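To begin, one chain is listed below as structure tokens, in the form predicted alone.
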Amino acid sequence: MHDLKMIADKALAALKDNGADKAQCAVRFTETHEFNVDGGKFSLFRTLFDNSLSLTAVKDDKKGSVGINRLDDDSIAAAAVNCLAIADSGAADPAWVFAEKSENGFFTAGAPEADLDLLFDRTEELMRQIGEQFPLILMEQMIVTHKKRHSVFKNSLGVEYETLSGNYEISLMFSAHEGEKSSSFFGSGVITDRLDVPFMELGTIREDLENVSKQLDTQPLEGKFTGVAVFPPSSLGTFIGSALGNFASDGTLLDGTSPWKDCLGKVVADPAITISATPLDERIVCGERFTGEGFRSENYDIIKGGVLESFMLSGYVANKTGLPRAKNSSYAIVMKPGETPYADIIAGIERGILVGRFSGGEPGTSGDFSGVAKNSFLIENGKITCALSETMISGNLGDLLKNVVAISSEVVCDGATVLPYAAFGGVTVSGK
């Protein structure tokens, strides 16, 4: 194994000697050992290695970064000179931002080190499972990998941190099929760091398994209708992601388009709604330890009882705006739970949709959507009837945050986000 803290040491002499000013690393290994499954059956087992270097340099105040995956002395050389060509070639800007020395540290996440015996057996397990339970089920591809990371970050200014996490991902795609018939794909999956239980009890596999079956006989919507829609914790996360993406990160507040540029510490969203990004909570696997400019990542609320406390900002735009950094840059989210359970909600709808997939272009900067729910059904007089075919949803994130009809008590953890049910009124439903 390489050592890492030697190839970092070496990156950063060698962006010196080109005259940086400033600079920063980030060197990594990770092994992969994966299974597939394609059609039912074993398919593939092999393992990966990967190495990786990525540089970044200021000069002048104007900024290169190149990657590499070749750790030799020559190639760290030869991609330092690069580094700074990209800089000596690009526009100053002085709000390009590296981490002050503060604590550095070194991190262990989840399981480095795979337990491949009992990884099989699960798969297996998880196969037999379905060939048992959901015998319409095809399992058009199933992936399961274990990931064991290590890496090393440093900058010129004294800020040094080293990880070694590892993990587990389950990762399904699959469709019903009765004779002729058959149903559109969906997607599952999770990450965890431990094996003591059984796949299909993860996340919402087994859920997502059951509401496939029940898809093969679709029915168009007549008519149009506006309404509920039901968001599972899979496609609440898309509008979620979205939503945040649009009116809260970097790029729309850099060009002025978002929506909320001047709402923070105002009321964007319905009091039941708080959104964290927290990557420390031991829910989530293998958490952001430290951002990509080097800061020392921290939990923070978005929104807190509806009101906007934080966008979600590098340091550099931070720079750019004069908004404040954010503490972290994942997108762990974390919703607030609310108070009704999942089954009261749909009993307490008159009529709706589940959503089960949105399928459809990215939204405006303004939040305007319009696609396909695809693996969705009709929610009728306090009960989900039949599966529907093609059928239009459109709306306004924006609107849809200040619309909750209920969010539920339970939440699902997949290791990437811990996530409820949530229906939202005001929805349009189009049908034929």
Given for the second form:
Amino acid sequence: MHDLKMIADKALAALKDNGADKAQCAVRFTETHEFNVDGGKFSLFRTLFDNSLSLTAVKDDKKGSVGINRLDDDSIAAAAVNCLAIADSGAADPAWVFAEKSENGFFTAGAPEADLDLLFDRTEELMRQIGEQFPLILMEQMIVTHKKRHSVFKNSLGVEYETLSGNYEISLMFSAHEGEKSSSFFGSGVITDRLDVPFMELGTIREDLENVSKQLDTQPLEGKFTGVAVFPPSSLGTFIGSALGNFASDGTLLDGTSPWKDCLGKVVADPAITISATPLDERIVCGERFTGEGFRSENYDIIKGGVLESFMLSGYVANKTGLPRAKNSSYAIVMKPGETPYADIIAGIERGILVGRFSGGEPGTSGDFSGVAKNSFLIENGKITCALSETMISGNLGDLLKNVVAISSEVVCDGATVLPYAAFGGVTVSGK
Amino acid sequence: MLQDIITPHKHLLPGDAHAELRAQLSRSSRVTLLSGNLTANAKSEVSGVSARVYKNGVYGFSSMAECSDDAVRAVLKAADENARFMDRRAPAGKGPLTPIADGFRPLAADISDPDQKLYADFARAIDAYIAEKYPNLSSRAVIATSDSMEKLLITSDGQGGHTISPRSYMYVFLNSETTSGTPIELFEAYGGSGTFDLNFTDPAGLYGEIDKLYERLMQKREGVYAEAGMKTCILSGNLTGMLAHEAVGHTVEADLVLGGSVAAHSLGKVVASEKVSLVDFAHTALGVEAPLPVYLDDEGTPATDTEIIKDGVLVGFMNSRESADHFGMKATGHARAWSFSDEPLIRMRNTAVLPGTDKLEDMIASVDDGYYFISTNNGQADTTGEFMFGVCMGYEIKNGKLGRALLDTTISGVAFEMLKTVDMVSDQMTWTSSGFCGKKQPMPVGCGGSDIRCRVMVGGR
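Okay, that was the form predicted alone. Show me the form predicted together with its partner chain next.
So here's everything in the complex, that chain up top.
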């Protein structure tokens, strides 16, 4: 086992010795155990022992970064020389950020030690339950993993964090089959630090298997209508991620193309919408404890009651734009539930679509989206009716956020996000 | 260059099972200029060893981020134990893999790893050209990037080799707005197989290409939305290549066939018009080196071409050694791994729709009311063959002539239905190779094709 603190000290010293004005390093050891199922059968068991060392240095306001995975003295020394050479090749920019020392810490999170026998048993149990309860389902691939991570982060301003964490990940890709009939494939997954609950009952795994089993017989939509689109947590996460990525993140604020660039403190969404980035929420498994720039992570609201409370900016882009830095790296998205039960939302829709998965290009900064509604159902007169094929949906992400029909009182936690079911109006649904 | 630390350990490969032992060094470099701001300037180098052991139909795998004798022994031991665990807990009861002949492919040529300054200087020169010549853009991005995989492989069959696969690219993104204020973007990737210093010797060599990209962006500023519905269209080689990869190629990867893809029921059947033939080339395509040549896969199989569709009939799958045994086909070198810590998966190499005999101008002249779609910025497909591609550049065709440029739209359909509508195929090929295919692991792939005339669903606005 490597002494990660000693390696971090060596790396920082090497960067300083080579002339860095400021420097940081992150060293990590990861041990992975992974069971694979392919075509419905167990196929592979993997065990991986991995290291990584990332070095960042700034000299004369020029920044360079190097990543290696060899931790011997010669490799660290060579990487430090390389890092400064890369910095020298760059352009001076005073906006680069290294966190000042505030409160160092040692963090433990999740389940660092794997119970591989129980993990295999739970995987076998899920395969058996799927066979018994969802006989039409063919598991294209299932990957069940435990990862143990031990890492040390240090910078030249005295910041030091050590983390020991571990978690299980369950990832499924499957479709339904009967004779030559086949549904579209669907992906489902969760992150967890517990093995006391059957995998079938985690996240939306059971619901996803049920829905896909009903998608063998699909019908193309005839014509076109503008109506309500209901997004379950899996596809809602995709849309929220696209909207926030286009409107509130580093890239579009730095190049000035975000349509929300002048909207801080202003209404950008329906009052029912509150979206937060909360890595310290106990429902988030192994949430971030510090950012890549070395700041301690804190929970924060991105949109609160429809008002844009914060952009999701790194310290670098905050310095470039004069806008405030976000309090974490904004991976752990939590959306506040509404007051309407999911069943009542469906019951209240005259004509709409339940969007299981969106297959389309990443919307541009305009927020316009257009793509195929995969694994989706038509909603008519308050009921989910037929599964759809060759049906497209289109609209605008910004408009969507302002056009909330209802947000469910239920939320689903998959270990990485906590999201409700949400219904939005004004979505164009078109068939052949 | 990788030192050969694995051949001396060949005697440690388990005698009662098939095994592979691999050492790998992967490098990447990236410089990103976002509207003149250097937002990324980074280099990565990772190496290690891995072993995979096959026992009675199940695999054990292990890797370690060290290139040492101890690491080789450790991964062989762990992979063997993992294979035995699986054979005990989830027995598949299969026999041994069909052996492949002895052999070793030596390294053809070593490569240099250029200084990062070369990337940064080249990117700055391109950015300065754009900033000075086209100051009216709303934003721009220039990315200089490269990656390479160097692998040393031995297998218990006695087959192995030493290979290096470098590639390098310049990406240019140009952004503007339509007259009504809608943001628009076009991008292009330049480069291909080879190291950055050999592919990019003079920034001025790209200026003409950037001028063409800008010209198209300005046409797009005045663009119109495509009309939604089923249309007669011409897809450029870029889109045909995307179709070959996403909507056909994945469905004929044997692991996805076993997972229930549409191709499971289509072998030997007509899946396209007789004008359509599709091949996954290994290292040489139509008499020249393929965009990303593969000579040996990571199971030790020498790579040869795989015929997928011949004159409209589905004739083959892409296989690993195990799936080739299952389907009674020949393994042709598709099992590839991205990093030292990745196991080989069935992957495409250079997948393409073969050229026909039609002239593009005749194809355009043959369309009364349709579209010519020339660039795509994304594409997704299902194992049913249902696809959706984003189209970021195209033109109307009215009465046999190109008309106004188009704003972003989408096309969609079901591959084995849409390909039956192909009635013209041009005599020219277009290849792309800058992207990654995503399937548990990333993997560089080439895809290509000719212009095709077909009926396809257009998404409109």
